[in-house]
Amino acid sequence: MPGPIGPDEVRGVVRPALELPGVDGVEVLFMHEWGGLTRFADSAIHQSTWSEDTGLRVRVVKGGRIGVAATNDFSGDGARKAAETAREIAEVVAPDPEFPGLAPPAPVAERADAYDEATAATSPEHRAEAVAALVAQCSDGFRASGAFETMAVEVGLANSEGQFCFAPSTQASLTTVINGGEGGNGFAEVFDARVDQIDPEAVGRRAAGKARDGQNPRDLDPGTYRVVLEPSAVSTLAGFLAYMGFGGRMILEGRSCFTAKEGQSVAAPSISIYDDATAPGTLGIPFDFEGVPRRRVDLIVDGVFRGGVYDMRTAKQAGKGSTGHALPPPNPEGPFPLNLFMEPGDATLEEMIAATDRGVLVTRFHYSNIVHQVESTITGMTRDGTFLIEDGEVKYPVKNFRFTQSILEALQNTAMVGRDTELASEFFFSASRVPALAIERFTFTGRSDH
């Protein structure tokens, strides 16, 4: 079974191609990922697979021009050749004006809860045990669907500036829908940086408990409601912000909603935003794809937007420093935070629905997709779990709605914010950290038949 390979081989390894002679500049970025995926269907596992991957990701500057080249050979051979061919692009590609230099030394800190050599080293014969654990949670009649991941990962960049900085992570998630009966579903996730965190028995139920809540949805006209979203439909309004509009390029382009909003208020005053891959509670790496360290950034305090997040190239722009969004090279959409948190509130989901005449509790979105980047307008399904709430009480489950809604009005409309957050995780360097939201209006443009 592979495990880390370390900063000692990884400074010995890129040394040749920082030594290309006949440049300015040279930035090399290593990744070795590994780890194994169990899935499961009809509450029997049905694929279970291991894979590792190392690369190297070469950046070139010569006479201002700038060249990128990849490559899967993890030698010292490989990093020299990679290195020569994106020196052979640097001196074809036309001249770039706005490059912003290789980022300087500079100390980055360390997570030392970041990686968990258990969770590395997960076997199959554990996660299928935690597959059965949660499969034994569905009652007769029910089956389980979904996928069980540990995964571990290295990131290094060394650059000809001097700096060098290296981090190692870890990360499992268990997901799952459990379905039967008369058309209920019912869905729950979780992630964290350690495997014995991952509680499958839990997972389980909960899902098991939606799924039984579910039975026999009913038609509601769509509309607009209060509604009731747990973390798991409000970390996917977070990732589409965090897309949309935090990101330093959309920003001076005129593309994010908050363009020229800076000190105004965008969102309820429950409401705050900011990244932070360094903060306990997510799956970051304290340094970003240029080798610039990351820190916190205050995106929305108490419902007033601060500013974005910026790169090298961004900060440059902007006439401000690097907040260390990077991502790796050649990117062309700018930088924007993978390590989203939303503060907490003091109000329980059932204290939510208690306050609630009439609404709709919404577990989770799917097929989510922008409408208008500068409005913040996306639209999507939900899924897995939507009931009506009545006079404060959970009635009965509806057939799943699509949903339009601009973002940013969704929070301006928040009422009360959960106290409990949840870790949800799109891709391996993402993550958002989100409580339960009461809005006040959130529109639904058409329904489902199921």
Given for the second form:
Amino acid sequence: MPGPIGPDEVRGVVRPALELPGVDGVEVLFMHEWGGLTRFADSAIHQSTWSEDTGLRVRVVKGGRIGVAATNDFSGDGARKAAETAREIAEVVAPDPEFPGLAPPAPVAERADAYDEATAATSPEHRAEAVAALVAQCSDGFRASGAFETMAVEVGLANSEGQFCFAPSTQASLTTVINGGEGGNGFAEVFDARVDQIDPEAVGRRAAGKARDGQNPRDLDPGTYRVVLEPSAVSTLAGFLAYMGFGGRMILEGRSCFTAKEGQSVAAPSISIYDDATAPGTLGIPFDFEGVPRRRVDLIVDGVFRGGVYDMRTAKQAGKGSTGHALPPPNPEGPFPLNLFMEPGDATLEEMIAATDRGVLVTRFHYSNIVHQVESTITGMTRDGTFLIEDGEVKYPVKNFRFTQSILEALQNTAMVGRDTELASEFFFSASRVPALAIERFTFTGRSDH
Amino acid sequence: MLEVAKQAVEAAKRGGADYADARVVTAETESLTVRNQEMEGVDRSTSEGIGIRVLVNGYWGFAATARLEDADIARTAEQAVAIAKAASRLPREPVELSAVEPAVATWHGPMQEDPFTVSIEEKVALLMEASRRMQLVKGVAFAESSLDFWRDRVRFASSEGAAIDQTTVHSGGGIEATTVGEGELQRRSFPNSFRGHVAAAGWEHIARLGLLEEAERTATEAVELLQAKECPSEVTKLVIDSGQVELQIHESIGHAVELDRVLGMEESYAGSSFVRPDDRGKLRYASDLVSIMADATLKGGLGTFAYDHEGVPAQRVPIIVDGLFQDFISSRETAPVIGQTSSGAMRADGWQALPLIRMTNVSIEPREGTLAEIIGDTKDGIFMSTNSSWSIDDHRVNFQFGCEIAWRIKDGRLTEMYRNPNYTGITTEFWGSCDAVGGREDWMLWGTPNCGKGQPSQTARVGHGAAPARFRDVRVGVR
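Please give the corresponding structure for the form predicted in complex with its partner chain, as opposed to the form predicted on its own shown earlier.
So here's everything in the complex, that chain up top.
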């Protein structure tokens, strides 16, 4: 099947767009994605797919006016036509007084380990074997569902200022929910740039163990509890902080929970959060979608908010430099951190449980959403493994809770931070590398029947 | 391009497929956003490609590509077959498809004026004026207006002989005023939140929305919300407008009756459903005032078409009749599992995606009375309008919704305004407490253009006809 396109061909294809006459500037964002996903339910493969697509997104600047057009016609003709459409748009819209210009040429670090040929070329047979190995971890009466995806991405950015950057990368992810017996669910997931780092048996064992431990969940009254959140649950808090708070545009416009809080304590001193697409342990590309090199940005250090992330437009407004966090144009939401890390602490999960007199152990959250943006309050459900902790031990599984909780308040009440981190997904957002957290007070406002 | 789809089907059959279908899709989108009378972005996109789906010995395979040369199509068909063969590594009951008469048809959704031919200047002028009118209201921080247009042409061919060429055009627009205070942010939007009201129609839909006429009121309410009290925490009678009933139906009925969820096929991602196959005709889902239909034949809905993406004709399916659960929305694969034929609900998000069971137009049947009459008939309660947030558990049981604005109802009149209102409940208890559903006068066919499902994640545009409704003993003001 088709493989990488490579930077040389991309340069050739985008050239007709960059040479568009009668404009002040042109930027072409190139994306090529290919890969397969093997989806399973009831311990059998029920949906299995493969796809390949190539996209060109052209931004044209004319007299401070911006037009954007996109196509998946990956040819010189396709690039030229998209550029002409973008020019037509730019000729009739109002100017953007805050337009900062296109990104100047700047070197971008290469991530040699980001692309793995074997991952890009993973066969459906390989994925099916892995799913079979995972399913084999289910005890009688239990069944597994989930997805095993192997994909490759090439991203390139070329503009008329002379910037050209290109990054291939791969990603393998395996996620599962195992359920059965008397109503217990278990969950596990793993991500890596290399498919050979995915251990399906380990993923299956972990989820199967949770499902066994979760049998016969009991009712527990909603209320405020000490909680131990596993990394998958913490990733929801991190993801929503990114969505509601860390973007420079939201901060500037007073819509963020971090507006006017630079230099202030917003979390316990044990909490530090940063974004770094170039660090090991995440799946990132080393430049943003306007061609600015990405770099580490410290967001919260020892509980103190240091600042947000910026693209070129919001950086100009803020009088700062871009941190390399632009999303593809046009982007009304502004910049966004895609590769969050929460610094680990020194506690094991067992130590967090042992230090809890009475509390709730949460595996992950489900379908969370905003309640109050400026207060960083969200609501959502627990899912796939929720347990009562008493006297330092996990006592029994409980039915799922609805939580309604301010994230910053939870982080302020953090008592312990896990020493191990995991790259964990969130329903709506990109994955964050985070530890488990023990939080003194966390509010459950309702419960479900399972 | 229909010939290309047929060519792909033939290639798949030659490769060993027992059944094959293919969709060549050409998708066009246009999106415009203005904020504070400045352009936030104008974006036009086109995407074209083919998705080939095969059954080999009862196992599915699917492969998709944007490359439409003969060799690429043959290679992609082979890949789909290889994927299906690999799926047999884990034995399961072989897929059996419910019967369908292969259709040969061409269909265009109704549209009076093609929105893609309306000039950008005219669109921008409308958005600028709407933004300007909102900005005239003192205290508005952000005055945003937006338009979105989609055109999808789907050519479907199957090894059973179907050959269908369908085109749909969807148009939407909305305005939103935002106010920012000390630790507080309030939004008010019109006609609905999250970029407005989308319908299966052309530019004539935008002209009817009344974005300019409602700009001042929308902005004024956003300003007033900053000074309003928090919605109190209590258990009360709740009246919700048709826009919120829309999302209540979507999350707590529409998704819950998708048969693939019920059968566990979505378990690991968005979850399953509390509804079971043998609940048909038995489960008391709602009060006897509530009847819900899934109707793909409804004029103007985002879930309106002639044939679904399996070539099954559009249908009108009773989901709940007088409170009693009747039926699911289904596919050719899932329907036979419960002894039925497909309800015609399979749609894919573009050529790249495998068709999934998606809501069509899942709507509440109108009863009697206007919104004003329902409020007038309420001695004490809360009225909430316009969705701002949603969350529901993985079995579609426990939900919580936020709305943009609320008022206290006292002796049949709206009195004090509240900000940050929300409510929570349990699906069947909540619908069982419904004691009023509005009539045709305030019934509205809304669009939900951002319905997520599946892995890889797909977004569908679905429709919901909704009337204002009232519910007893609802917990509001959750904090």
